[in-house]
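Just one chain follows, in the form predicted on its own, and it is written as structure tokens.
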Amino acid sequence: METKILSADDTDSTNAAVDEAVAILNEGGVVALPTETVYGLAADAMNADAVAQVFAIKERPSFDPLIVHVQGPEYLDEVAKDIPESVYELTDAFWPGALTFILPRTESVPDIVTAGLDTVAVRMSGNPVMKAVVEKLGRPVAAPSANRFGRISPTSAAAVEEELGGKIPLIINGGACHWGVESTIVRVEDPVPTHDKPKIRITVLRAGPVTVEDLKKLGRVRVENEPAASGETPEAPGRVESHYAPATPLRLLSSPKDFVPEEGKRYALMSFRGLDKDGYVPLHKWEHVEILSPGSGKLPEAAVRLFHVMRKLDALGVDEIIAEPVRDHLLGRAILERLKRAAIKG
């Protein structure tokens, strides 16, 4: 098959893109959409033999469930219902945006998406590519990233095209993605009554762009860290315990002093800022060294290259990444978190 990129740089150019991916979408194809987080391979939600080809492009397991996309608040009980108030006060503080509630399903829903759950992870996207899509498909849209399953999740339309070239049909070239980690993810429950103070209870199932700080503003959290249980289907996407992973076996160090080479082995480093002083480049003489936040040593930055850097290192050959970690607060805690799924383990 061959795979026809169109760019989205500008009005015209973007509603051509826009309409061709609607016709495929309506005749139960499957494209590669950009969206501010990562790119997603998009699929009418609705119909179940389209998702099938999403599980099956990614080779993508059968129980990890996808994320919807709807075209606004006013949509959620198209998928969704029993859904608590209190979710209408975080989509008015962050959709559209990089926010994905767990909400109990319709059964118009089809049990592929769900991963046979009786929950769905819904949100609504800011990219205007995205929601253009969305808007004009007039149905939600399913979109886990553009990836095969468990890979380095792509945030530009080339990674798209080194991952799944030849195998889908269309691939619109939005630009880089904004935010270049994946949704948060959140399970919400209305505040307790009797409370003094009622405020929402909220879970992060998935750290992301809305950050554990700015969700406090609104509720109280509590954050689930740990992954599923081998065998056991996920609430969420992006829970099971590899996952983001390069091919090059990639290790998170704690410390400096964790990291021994062994003689005869070639390591690349992913540093945060790439400070001589106290850090980790001058612990060896490495291979390649890769710094996530060159410019500015910010959070921000590094979270947006984070999966260009370490596709980047993985093309290099060589025995091992070791990756520097970052600090588990803010956009770090998404960071983090995906090399913790990323890394070897034991």
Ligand code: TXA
Contents of the next structure:
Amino acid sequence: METKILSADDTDSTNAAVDEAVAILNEGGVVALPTETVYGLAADAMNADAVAQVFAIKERPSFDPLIVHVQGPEYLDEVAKDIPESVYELTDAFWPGALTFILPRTESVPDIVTAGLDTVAVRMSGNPVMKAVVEKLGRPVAAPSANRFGRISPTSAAAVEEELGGKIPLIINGGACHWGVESTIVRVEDPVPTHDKPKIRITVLRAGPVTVEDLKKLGRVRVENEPAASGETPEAPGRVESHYAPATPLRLLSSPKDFVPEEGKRYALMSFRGLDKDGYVPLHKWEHVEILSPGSGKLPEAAVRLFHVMRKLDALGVDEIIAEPVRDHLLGRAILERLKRAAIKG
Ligand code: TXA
Ligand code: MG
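And the form predicted together with this ligand, for comparison with the form predicted on its own?
Expanding to the full complex; the earlier chain stays at the top.
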């Protein structure tokens, strides 16, 4: 199949691209679309056959459920029921945006979308293309990241083409993604009214652009689903361990002291801030060095470049990619979670 790439860089080209995407979705086809996090592979969420194609094209196991994109908070009840009131406080604060809720599902959502679970993952994207497509289609859109299963999420149209070129009819090029890492996934519970200081209870299942620190302004936050150590196998839906993985083995260090090179092996370094004399760059005569946030060590810049840099290092054909850790706060949490999962061999 030939994969067409359409640009969406001004109003006219965006409108034309959106029309074409909606036409494909209406016919039960799939199309790759930009979002503010990563590119998604979209299908009409209410069409089980269309969603089946997403699983087939991604080679995604049927036990791993998809995220559904809706037009706004007022459309949540099309796919979810028994929605805690507190969810709307979070949508007020963070939608459209990179926040996904796990909610009890309605019967109208096909089983294949939720992998048979009684919950559904829902978000609203603020990306102009994704937003317009969902509005124009007038139905929820299922869209996981547009990569082959377990691989690095695409943050550009070129990366989608690398992953799925020849397998899908259309990619809409909306430029580089704003965040570069996938949405934060949460479960929300209403405050217990009898409690002294009633607070929304928020459980973070996947760290992302809406940070724990952001969420703490609205409620009590707990972080779950820390990646298990390599070798453990708690493989429930939504908890696939190895992920975001380059084909090249990747090792996440916790200290420069942990790096002991093996004779004859070729190593590439993924550094966070780069030229720190006590850091990782001077440790070794690296085959190649990529710095996520040159000079400034800024987390948003590092997050935006993370998957792009991982792809680039993976293409070098070195024996191992060595990753420098980042601080486990703000967006660093999301970066670290991806690095940990990339380092697990699946
Ligand atoms: O930013 C994003 O969320 C991107 C863009 C394209 O929207 N999408 C994305 O989808 O990252 P995906 O499929 O690559 O990751 C969705 C994650 C998976 O780990 C899946 O297992 C989990 O969400 N998930 C989906 N439904 C779930 C549910 N009902 N309960 C628990 N986890 C769920
Ligand atoms: Mg994914």
